[in-house]
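In the form predicted alone, a lone chain appears below as structure tokens.
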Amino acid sequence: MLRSTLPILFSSIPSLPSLFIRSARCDRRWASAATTLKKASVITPEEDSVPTYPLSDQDRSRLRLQRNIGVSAHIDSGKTTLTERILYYTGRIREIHEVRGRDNVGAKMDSMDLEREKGITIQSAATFCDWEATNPITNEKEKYAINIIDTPGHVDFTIEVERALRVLDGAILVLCAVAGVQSQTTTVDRQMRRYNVPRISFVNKMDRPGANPWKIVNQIRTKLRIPAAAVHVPIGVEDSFSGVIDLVHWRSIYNQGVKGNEVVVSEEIPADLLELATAKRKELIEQLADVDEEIGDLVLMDESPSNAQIDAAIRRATIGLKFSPVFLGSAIKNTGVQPLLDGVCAYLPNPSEAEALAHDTEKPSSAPMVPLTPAADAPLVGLAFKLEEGRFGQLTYMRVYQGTLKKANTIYNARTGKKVKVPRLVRMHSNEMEDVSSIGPGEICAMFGVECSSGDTFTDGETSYSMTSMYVPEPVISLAIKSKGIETPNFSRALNRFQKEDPTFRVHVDHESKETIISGMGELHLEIYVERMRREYNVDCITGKPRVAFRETITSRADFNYTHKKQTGGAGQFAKVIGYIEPMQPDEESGKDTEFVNDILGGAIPEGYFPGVEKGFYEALEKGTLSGNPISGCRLVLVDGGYHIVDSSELAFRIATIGAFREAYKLASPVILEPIMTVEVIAPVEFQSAVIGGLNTRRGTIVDSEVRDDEFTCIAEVALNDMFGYSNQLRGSTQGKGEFSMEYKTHMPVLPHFQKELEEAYKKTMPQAKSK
């Protein structure tokens, strides 16, 4: 598996005019929408007139036998594989391949080619299948209707997975029996929570030497903190793993047949595992009595609690995101992934009980959120969560909430209120589509030749509701690039459609050096956009010597009394600002640190003037004069000021506020902050302190570290510049055997002679900027 390239090496983090605006007006958004979202209240007829829409009853039949899926998880835990098995199991492959398969094919969910050659998942891939699901307690089937959109593993595209659970109703988060709870699945399990995703578990890899899905449920409670149970019992360990003990409906299943197609199920327990099965019902009865209250009040009066109210008591626990139920088998084995399935359509929720909220635009932005309805009849309300460069023209990956969408509909765009017309719609099956004319609500879909950006709500017109966005974390890592040999138009076009696909991908021109700088979550990331463009735009690119994405911060109070005057001849420029910077704190939701405040009574500074100030203290936080990078973590209070009558205006207070800035700055003890990384290292026991010796030579803190069996996990916080060369150096002192991975995780502030030196250096590249 692919860790980490090392080679790739860093960059400054885009320069920030376009970057910050942006992301400042990501984050006002994301605030707006988690506030909103907490103090969101259904609204009723009789609180405002907001149209209702009940469900017909062929909408309730419908959506019933419908699940939006997805399959998140720490790299190379067994998603693909998992996928692949599903697929096969419902018919809509014929063969199964591996992910890194001799047979040269490869998994289905990977259709890229680079995909197959490293065998991880890149990009998320949408498909859908029918499972025929059998009811334990009536023994009757239904044929559910299952979209499943599979996300890769690695941090560095981690945008995919976010914008996947944005649109699913559920969610199956995987884990290795081995390895447990790991960094990724807790940055996973965040983001679930952040779009209230319900999830199951699946133990994955239950025919590994040491698997031990006790140890994995226990973590999932402590770790992930959820209440969580083991809904099976293995049926033999490691190599004899041959089936599983459902201990709701009190049951073996065992696979036989090719490739476990065939699933057995048997009334009888195996006689060595009745004690154990037993204990491990009884710990599921006693999760469910603390999350719900009616198996909580059979409990307390000393009554057994039936397999169809247990079976109740996990659905509905499941899906108000207090349980997780824990599914165990193994995808490679093809052991246990039709009761994990049959476990998706009993446990996780139709479209209907998923809460969907929206806002009304042409209400204040502190109005209840609006609740919407997946009726048919309804106006059409839809989210473009995917765009990707097809051989037809831009793809849009859409989920619609509300209404029908039809081929050759007029919609309307709610950001940019243009009207499209739909030339064609189609379902995905990884690669491959299938034409469509109509897509209901509650369904997931893609159009043709509907330009919009990610996160972009539609709507039919009748309404004027827009979805919230999504969260998009900032780019950690930077990367100077340029075309090899004379720059061809397919270089701009390349930048320019990764960029609209994927908004952690940013491309900006530095202003000094005149490089082109492309900065992304970490190097695999932007490594796979390089090779990406020598093989579907032909551009070979030399990357530069890139740095890390520092930035600057102050760490006190400073006042500020600032007066710009200029006269030139008729009208002059004139701006008095008063007022002090002050550290701020990351708010919690918004994740925003800087913040422009106005404090001015008595009208000495017209209101007019304001957004020249603003401007001018977004501006001055563009370039820190310490080291040229981005300030964060910083607060100003406009107190006082003054103007003119005739020589004011925004211009004006804009160069004030920036002269005001830069000179309270050097008094406010600024200092260099540098990005740390969580990082994760799975190696051999025998290696453990070659590899906690490298750790610590790189300034890493060790933050835990695991033993189990012979390999150990160890976790430490290391500063991103210190892990230059890091790959090599694994492999050398454990002999190849070791791997890694990296999550950003803050940024603090960098050793004092290392200050000294960034400065030093960026001394030296101001008189050549100024003579360009």
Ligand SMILES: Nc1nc2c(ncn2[C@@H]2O[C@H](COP(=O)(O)OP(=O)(O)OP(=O)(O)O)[C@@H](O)[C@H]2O)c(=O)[nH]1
Contents of the next structure:
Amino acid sequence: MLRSTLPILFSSIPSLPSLFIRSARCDRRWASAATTLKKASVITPEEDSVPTYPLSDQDRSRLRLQRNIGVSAHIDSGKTTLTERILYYTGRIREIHEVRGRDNVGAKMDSMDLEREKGITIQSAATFCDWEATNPITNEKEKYAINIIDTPGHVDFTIEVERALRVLDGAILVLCAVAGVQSQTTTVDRQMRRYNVPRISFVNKMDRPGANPWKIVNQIRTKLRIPAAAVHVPIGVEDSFSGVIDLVHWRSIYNQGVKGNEVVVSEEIPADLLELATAKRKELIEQLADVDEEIGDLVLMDESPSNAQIDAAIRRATIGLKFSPVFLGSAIKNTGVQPLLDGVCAYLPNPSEAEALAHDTEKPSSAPMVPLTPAADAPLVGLAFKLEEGRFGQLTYMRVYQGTLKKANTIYNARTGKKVKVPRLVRMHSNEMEDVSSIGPGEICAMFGVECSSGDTFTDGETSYSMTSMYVPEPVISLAIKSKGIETPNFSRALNRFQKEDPTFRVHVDHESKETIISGMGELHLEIYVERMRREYNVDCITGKPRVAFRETITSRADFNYTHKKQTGGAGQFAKVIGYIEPMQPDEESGKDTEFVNDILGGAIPEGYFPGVEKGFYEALEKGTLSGNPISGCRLVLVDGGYHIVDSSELAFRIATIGAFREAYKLASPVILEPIMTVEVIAPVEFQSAVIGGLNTRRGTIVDSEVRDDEFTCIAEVALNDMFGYSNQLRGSTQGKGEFSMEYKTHMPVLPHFQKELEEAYKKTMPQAKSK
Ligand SMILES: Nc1nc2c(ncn2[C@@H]2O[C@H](COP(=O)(O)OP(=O)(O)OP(=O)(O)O)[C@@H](O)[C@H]2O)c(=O)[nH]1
Ligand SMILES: [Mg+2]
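Alternative state: the form predicted in complex with the ligand, after the form predicted alone:
The complete assembly is shown below, putting the previous chain first.
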């Protein structure tokens, strides 16, 4: 493929939704699915004078029956369809409407018109419901309050999954009974690990021909590398799938009645399944024995654990992130959903069992983190995890971790220090809301009229705690955009709003070409915003061709000693900065990989000029000198400098830092980075060699391939820039039977000769070159 010019064009790529340019995150640090999160150092009350707020009996009994869960998985696995059933069986909605249903109503959680038209979830939606679970051991009925967030599967909208998992205590990982663990499943798995979210797995679509839950259980163990075992055995297959055998409590559960709303429990196990069920219960116990001491000891002593012991072990191991129980069902056929809800209540943690940590901003940033307690009387700590511009102003979704949030109370933004009164408090039910006067700890709600950014912490002013925000991946694709005809204020109004709501959507104006450039996680991501501008803001836009979002970085340290001096009659400009720049690894929690460090001792530069240095550094990072792309992975350390009583100013220091950076940059062995994608191709097995050959010619590295019946799946890592025209090639080489999806993996240095080409192309766009 010719790669001589920049921008790289995708002109031959067909309709965007079918392409699924998918992107996820910079996951250099999450190389293995087995990566367990580095536990943050946590302060214990004995170690320091950390105030403790014991849970009252009232707190305990409320929290015990509270669950905050996410439904996350690969695209099209049936998350929204499953959530629709959950809402129906819990009485939140009266009727079931399908995603892409014939009645044209659409599922409750896909409330946006675009979601209903495309049949995919774009934004995560929150809701809540009550579920009366019957404890199979005690037979007692108890009512649980469950907050649910249905997330999108398409990786272009990965930030929606990221922020939901940041604030949820547990999750349902939905898998297709035929396709099993797919590339996006591993992405979601990584996200769950990042925030230590325990999960139960739900093998959906058990009605599909070829459904094979045992293969999926095995894939969870081997591909996601988490011990797992089925807690169910299906009764009937494909069309005759009618219920499940509950292996823990040794009983059969059938769905009958209208839309499966009648759950019939029988002590009898169908005779033809007795042998299989016995073997699978044994397998469950064996898996548990590996991760749970109590069951391990019983197995060693050759004793059979009781149902209650198995139940308790599943709960301990799931909450301890050591195990995932696997449930089976078919959302569309209304089977197996109620037992899954019982599983959510039985095995996922309540808010007091999920660890929540905060930084004390009065202590140095290296100080250990402080655990929060979901006590209603404790000082308030809440995290704003999602913003939306609603009809009544900004809607801010909050997770309250500690204390009680009350309407009309004054709360403080821990980042800005600003205080604000809470004018209106609501609980969300997709796009509808219910007014409430207060929200207790461990709950999810939304506030109106509270200005803030996504990821801000709110307190009642009684603590100096601040929580970490969510991980924000870097955009991989960008395009120029302008309004058709005269630009109205709605153009920038819409872009500002989208940028504020979605941290993976960026807007900037190229100073040289004066073009507005939008960047995002994939073409569909950008296409949706362009379409929303048309529909919601009446702004028709013309867009340029999508370009790969290259980046630049440095590979070695370089020192600077730079003086900016200007004397033009009146007041002059003087600033001297001394220090160095060095490569920086991204922060594990926030993904932040650029930093200004002030190491000045003894007042060589007055404090008032430091912001000038910091601004200059970040301005210089906006555009690398090799290719004009943003610079990442770089730290600037200021160690010394000089100033002039009259001629120094913040501006002078800003200019000096930009000059210093540019000089040092040349010496720091800069390189251009390109996005590398994980590409998953599925095609009939006879095309295997054609597909692998095609990927090889694109310099792809094959990382996995699997043959299943008459189909094969191949996973490769390929530079996004080399994926130009791939859909056409794949169609041609597989008689239209192959499908592929792409997901962002990381940014890597481009090959030296390509770097040269990019540099040459950039030089030609510079004003000096043009005027020659
Ligand atoms: N056969 C079968 N199809 C199902 C089942 N559940 C969902 N589907 C279908 O799968 C398709 C996708 O369902 P959704 O519920 O939109 O999937 P999703 O996971 O929410 O998709 P995204 O939000 O876009 O990632 C729809 O056509 C559903 O009708 C099931 O249990 N069996
Ligand atoms: Mg959905």
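Here, rigid core means the biggest group of C-alpha atoms that superpose within 1.5 Å across both forms. Since this is a predicted model, take the numbers as computed values, not measurements. Numbering follows the first chain given and starts at 1.
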Open item on the list: For residue 731, does the CA position differ by 2 Å or more between the two forms when the superposition is done on the rigid core?
Closed with: yes
- [ ] Note yes or no: does the Cα of residue 151 move by 2 Å or more between the two forms after the core is superposed?
- [x] no
